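In the form predicted alone, a lone chain appears below as C-alpha cells.
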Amino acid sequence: MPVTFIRGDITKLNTDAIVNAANNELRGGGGVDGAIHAAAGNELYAYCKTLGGCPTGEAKVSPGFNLPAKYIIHTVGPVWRGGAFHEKTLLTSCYLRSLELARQHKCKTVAFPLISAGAYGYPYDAALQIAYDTCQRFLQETKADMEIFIVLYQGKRSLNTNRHRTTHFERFDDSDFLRVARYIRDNYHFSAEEPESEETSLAEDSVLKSAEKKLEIAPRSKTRFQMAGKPLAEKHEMKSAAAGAKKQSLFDRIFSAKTRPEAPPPTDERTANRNSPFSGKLNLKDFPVEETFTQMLLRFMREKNMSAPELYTEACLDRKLFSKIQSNPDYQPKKYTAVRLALALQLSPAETDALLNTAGYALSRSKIPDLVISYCITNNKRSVWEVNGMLEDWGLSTI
C-alpha cells in the first residue's frame, strides 16, 4: 500500500487512525495537538489523564471520541537541539511505534502530521524526509495492508501564485501539489547511501549472512559468547580480530580458486613489456578526458544560443560567480547552482543528468526536494522562480 502526501486538516479525515504530535503529559497544547484536543472534545482530555503520560519517541492510543477517526495515536516527538541528542532516532521511533500500534488495532488507513517540525523546531526538510522514509520502509518490511497519509497543513503561499489554500481534505484535487505528491509516490526509491556508525556494521552483517546462506557457507564462530567476562579492551581487540577474519574468510570462499579466472602463463620480461598497455611512451591522446562541468556548460550555451548575461540572469546567479565558472575549466559548482544553470538552459532530463554528472551530482530519487525538482523538469517547469515556488509550496528549502 502507498504512502501519500496530502494537504488538509487532519481532524477532518475519515481514517481509521490519526496521529497526534503530543507532549509528554498528553494534556493538549498548541498546533496540531491543540486542534485535535479541541475537535475530539473534553472526553479526550479526561482519557489522556489515565494514560500516565508518554516518553519521547513512544506512542499511546485513545479512542477518537468526536473525531471522524476511530483512534487517536499520541506520540511525542523530540525537541530539536542541533542533532547531537539522538533526535533522528527518536523521531523515527515516533513513526514506527505509531504504525505498530495502528497495526495492532487493525487500522487500514492512518494519517500523520509532520511530527516535531512545528514548535519543537525540527528542520522541516529533514522531518519531511524522515516521515516519508520511515513510513515507506515500514510498509516494505512488514508488508502491512495499510494506507498511510502524511498531512501537510500549512498556510504558506508559493512565490509564483496568489491562490489561497483550502484547509479541508482534497485527496482527488488536480492541484500542482497533488500532482507532485503522485510523482513522488511513483518515483521514490530508497537511498543507496551507506548507513552510519552501528547501523553500518549491522548492514554489513546482514550482507555477510545473506552471502553465506547463498553459498552454503558454514555458520560463523560465536565470538561474542567467547568474550563474556573479558576486559573491555580485550573484548574490543577480540571483536576486531574476529571481524577481520570473518570477512577475509568469506572473501576467500566467495572468490575461491574455482571462481577465479586462471592465471595467465608466465612470460619473460620482454613479452610482458610488449603486452603491457603502458609499454613505450605515453600519449595523452590515448587517454581521452571527459568534458568538465564548465566545458559542457559552455557547449550547451552555444547549442542553445544563449549569451552569458542571459544565462546567469535566467539562473538567478551573480555575474561575478558566473564569471568564475566561465573562466575556470575545472570549476566545481555547488549542486543547486548546477541545477539552476540546467533550468536556465532549458535542458532535457537527460541533458540535466549529464551536466550534473560532470560535477559529481545527481537528482536523487530518495530525496524529496530532488523529486520535486525532477517533477518540474519532467513537466517543463523550467523557471528558477517557478521551481522555487513549488519547493516553497511544500515548505522545502529553495534552491
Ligand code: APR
Second form
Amino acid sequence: MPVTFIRGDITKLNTDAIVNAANNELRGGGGVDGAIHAAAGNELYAYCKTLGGCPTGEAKVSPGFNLPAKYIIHTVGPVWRGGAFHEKTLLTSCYLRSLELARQHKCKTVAFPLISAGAYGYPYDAALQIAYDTCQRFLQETKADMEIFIVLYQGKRSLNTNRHRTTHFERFDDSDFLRVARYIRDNYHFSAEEPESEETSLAEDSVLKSAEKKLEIAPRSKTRFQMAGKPLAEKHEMKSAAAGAKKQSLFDRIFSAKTRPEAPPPTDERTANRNSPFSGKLNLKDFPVEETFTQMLLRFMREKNMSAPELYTEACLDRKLFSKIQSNPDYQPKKYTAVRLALALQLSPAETDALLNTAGYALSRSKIPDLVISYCITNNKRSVWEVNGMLEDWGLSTI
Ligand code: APR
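Could you switch over to the form predicted in complex with the ligand, since the one displayed so far is the form predicted alone?
Okay, now the whole complex, with that chain kicking things off.
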C-alpha cells in the first residue's frame, strides 16, 4: 500500500481516521486542531476532556463526531527547539503511535497533516521527510493493510498575503502536483543513513519501549525501526513496485480522472548512478572522468552556445560568484549552486547527473526536494524559477 501526498483540508476527508496535531491538554487550539474541532463540533471538546491529556510523541483516539472520518487520532508533536531536544525521535513517535492506534481500530485509510510543521515550528522539509519515511517504514515493517495519506495544506491567508507564492500556485495546477506526488511515490528510495547520536538513539529506544509496553506489543529490535538498511530498501522497492502494479490505490481511484500516465524517459537519458532518480547507464565516453566541475560546466556552456552573463543570470547566480567558478578549475560548488547551473544550461537528466558527479553530488532518491527537482528535469521544466515554483508548491525550501 502506498503513502500518498494529497493537497487540501483534512477535515473534508472521508478516510477511516484523520490525525490531529493536538496539544498536551487536548483542549483544541489553532491550525489543524482548530479546524478539526470546529468541524467535528462541541462533542469533540467534551470527549477530549475525558482522555486525560496526551504526552508529546504519544496518541489518543476519539470518534469523528460530525466529520466524515470515523475516528480522530490526536497526537502531540514536539515544539521545535533547534533539533537537540529529541524532536526527530518524538515526531517519528507521533506517526508510529498514531498508526498503531489506527491499526488497532482496524482503519484501512488514514490521513495525516504535517505534525509540528505549523505553530510548533518544525522545519517544513524535515517534517515532511519524517512523515513520509515513517509512514513508509511502518507499512513495510508491519505489512498493515492500510492506505496512508499525507495532507499538504495551503491556508487562504498565506495565499493572499504572499504574492510570489500566489503566482506559482496559479502556474502549477493540481494535475502537476499529483504527477509529482506519483513520481515521489514511484521513485522514493530508502538509503542508508548516518546513525543518530547515541543520546538520540537511547531516547528513541525509551520512547518506543514505553509505548510498546503501553500498547502491549512485542518489543522490537532497535534496528527494526531505524531509518536505514540497504537490503530493506531493495526489498521495499521490489515490493512497492509489485503492489503498485497489483492494485489500484485509493489515490488512483480518487484522482484517476485528473491524471495522465507519464511517458518513461528516453533510454539515452538514463545514467548509471544507483542513487539517482534517473535510472540507467551513464555513457562515460560522453563525460570524460578527468573533467572537473568547472571544466565540464564551461564545456556545456560552449556546447549550448551560452554566454557567461546568460548562464549566471539564468542560474540566478551572483556575477562575482560565477567569475570565481570560471577562474578556478578546481572550484567546489555547493550542491544547489551546481543544480541551478545545470538547470540554466537546460541539461538533460544524464548531463545533470554527470555535472553533479564531478562535484561529488547526486540528486538523491531519498530526499523529497531532490525528487521534486528530478521530476522537473525529467519533465523538461528546466528553469530555476519553474523548479522553485514547484518546490514552493510543495511547501519546500527553494534552491
Ligand atoms: N488540513 C490539513 N492541514 C492543515 C490544516 C487543515 N485544515 N490546517 C492547518 N494545517 C497544516 C499546517 O499548514 C501545518 O503544515 O497542519 C500542519 C500543522 O500545523 P499546526 O496545526 O499549527 O500544528 P503543530 O505545528 O503541530 O502545532 C500544534 O497548534 O493549534 C495548536 O493546539 C495545537 O498547540 C497545538 C499546536
